[in-house]
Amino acid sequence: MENWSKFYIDGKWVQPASQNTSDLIDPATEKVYATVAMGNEEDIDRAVKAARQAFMTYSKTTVDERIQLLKKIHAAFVKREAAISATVTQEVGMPIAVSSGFLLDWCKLHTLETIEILRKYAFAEKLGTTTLYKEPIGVVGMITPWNFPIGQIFTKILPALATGCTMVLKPSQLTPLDGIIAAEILDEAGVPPGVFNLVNGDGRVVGEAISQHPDIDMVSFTGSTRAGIQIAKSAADTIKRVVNELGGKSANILLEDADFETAVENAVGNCFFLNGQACDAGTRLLVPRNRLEEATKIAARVANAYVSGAPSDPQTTLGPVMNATQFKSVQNYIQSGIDQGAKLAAGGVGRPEGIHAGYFVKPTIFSDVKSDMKIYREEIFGPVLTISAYQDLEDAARMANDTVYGLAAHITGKDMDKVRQLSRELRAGSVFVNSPDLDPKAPFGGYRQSGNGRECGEHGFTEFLEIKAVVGHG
């Protein structure tokens, strides 16, 4: 891949800035695999005003064209699908039969599902003597997260072209070859110059330069929450637009009803999906209190049964955790459940059994887990599944909604007016009910420390419009 050296800037492959460069570590063999470079603030004002040369174009273009190119960029994608799952695979070590399934699927299916809202999409509509019309917001920087990566580009440049935006990409500078990629693929379909600009670097420098520049309208961040305070707070000298997609501790709630096989191998896998690094992730299993030995055991098997490896090996089934650094969080963390008392259902400190180098992390269960335990209230993003006991529904909800977060929840049950009862208690921008399957419809975003705003679906498209009232247009 001969662009790791430069970046793409109103529709060609140019030299940054700079000689800043960025070493990237495999996760799985601590080793380096690649070398890129690193953007300045000399970058993203090139990068800007290129977007900003192109809204004055792009921006009138008709629904039909916009269709049209997201066709295009979809046949370019299916094209790159190989490249795609085994640069995930090596960048975060996901495991390929994540990289090559669900996350080729999940661009897939969003693309596809941008293209039909688009279709039908009202951008002009009639109240009172009023005509409202929604008209894209402008220039959009995009900041993009390490865990889910090529899948958070596409969430972000589908709704942002599909609507008339033009963008300024800074993928994770720990994963930035996919967002190469993503370049690559935008460039093949035929995507405008200057319309779609990707320059790689840290979020100190090239972040922060994204965040405060006068030019850009508008920012669409997915990360910590720590990071989206910090963005927020660079933005607002300039009144620009944050979308914020934040951190989460979310609640996995099991009625009494629930086969609690089924879901308790549901809670584990849902925990340990993207070896932990998922947002959404139910690290927090709620169980009727005279189930949870039984809920600890199963866990604990399932836990027991993950295979660590290789993330290339269709066999592996948890991969490691992103780097150093979230190694040693993480190892803390389970430290502190053990100190605190919790009980080791599975799992514990260090590496997994026979592995001896890379991140990798014990699949670990902890039971009887109390609200005052750090490994219940903060975000650990990693594989670390914590159990606890309620003593009714109304209980489950407190416990459920005692957090600073609000991202997701997820309840299994066969009661259904209880379920939907629960759900409209829960204090969380997704409910997911009894593990259900991929729906590109349903907007995704949270409430409180989570951030806020949406993304997917029609509601994604909202974020990217301003509102302009026409008023007494007949």
The other form holds:
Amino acid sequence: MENWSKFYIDGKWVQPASQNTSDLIDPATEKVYATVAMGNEEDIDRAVKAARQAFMTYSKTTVDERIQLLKKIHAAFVKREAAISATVTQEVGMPIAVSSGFLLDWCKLHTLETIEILRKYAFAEKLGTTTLYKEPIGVVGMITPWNFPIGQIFTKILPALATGCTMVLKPSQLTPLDGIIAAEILDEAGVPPGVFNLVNGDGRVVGEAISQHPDIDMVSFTGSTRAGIQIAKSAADTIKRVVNELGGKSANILLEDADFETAVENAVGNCFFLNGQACDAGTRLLVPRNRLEEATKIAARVANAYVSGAPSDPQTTLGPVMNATQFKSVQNYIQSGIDQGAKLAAGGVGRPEGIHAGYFVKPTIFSDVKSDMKIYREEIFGPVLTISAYQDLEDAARMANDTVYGLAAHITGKDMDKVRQLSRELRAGSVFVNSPDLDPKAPFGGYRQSGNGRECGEHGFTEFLEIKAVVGHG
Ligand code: NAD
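Coords for the form predicted together with nicotinamide-adenine-dinucleotide, given the form predicted on its own:
In what comes next, the whole complex appears, and the chain from above leads the way.
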């Protein structure tokens, strides 16, 4: 890719101000496959100036002009589908079945949904003698993680473009190629110069420069709670809006009447999705006490059937975790589960049998996990499922809510009255009932330390708008 050493600023591929570069390591082989440019404060400053300038005209474009632009983005995305899947599979080790399925569907469904929202959205409304105008907030700084890379980029750039904002994107330093692909798509679609700008780099320098920049009006961040706290602090001096989409430790509750064979299989699949690195994964499976043994047996059998291997092989169902740091961290969690007395039902420390390179973790199931264990409380971000027993539904809700996070919860059961009642007890931004399909209308975001604000759907769209009240308008 010719643009690996450049940034996309003001509609052009430009040389970075900084000479710094970073090697990208394939998590499945531990081999370097690319070297990319890393930016600094000067690059961000240049990108923000371009975005500020472009905002003057882009914020005045009509709804129809922006709908046409989004349609062209959709078409440019579809042209690159095969390249996108292959890139993501190499970058993060996402099994090709996922990167050529769910990931692409996510981007396309959200593009089409954004077009629908934009078509219908009331940017002006009457309220007494007041007219309320919803106006684009301005220049948005976007900082994204690596685990669902182009998906997270699209989740931010679509509503920003639709509402008339301009933007500066810093993708994760581990997945910069996704930002480059996104820039190429927007360039081909004819997004005007300066509306979208890309600067690659790390969080400490480039991310921090975005959070602090006085000419950025909003930061849209997705990543760890640790970084979200730092970003909120750094952004505080300039009172910019901060939308934080952070980590989670979500519960997955099986009701007594669930079909356990399917429900436990789905629960393992949900936890192991994205190689165990999905922010909303149901990593704590909660089952009725008298079904603990049965659930554990099914989960172990399902986990042992996972196929670890080259992510580009369609047979592979579990790829590696992201990098050496992540691998070490997940290994430490598994060891802590063993040390703290959880029952290891499948997997354990070390690589899966027969695999000698790559950051592959054994698909791991712990049972009879107690609420004071580290593996029950902390976000592991690897293919490690904990199973715990509850007494009754009140106990299940209490256990699900016993966390500093509140990103998601999952419920499987047949009695919909019970399911609905339980869903209202859970302190989480999303409750997924009976393993539903993706609904692009559903907003996504967290309670408590999982963040604030929402992405996706109309609620995600409105995050990019300011409200102006023209009082006495008649
Ligand atoms: P991370 O916080 O390490 O990095 C995310 C991004 O923030 C990267 O671009 C990084 O460079 C940047 N960053 C790091 N420190 C920064 C700082 N001090 N200032 C500014 N930017 C900074 O997270 P990650 O490891 O890339 O992603 C995994 C985490 O993301 C998990 O905790 C996961 O739960 C969370 N996540 C949340 C959601 C959600 O929608 N809630 C979605 C996906 C991932």
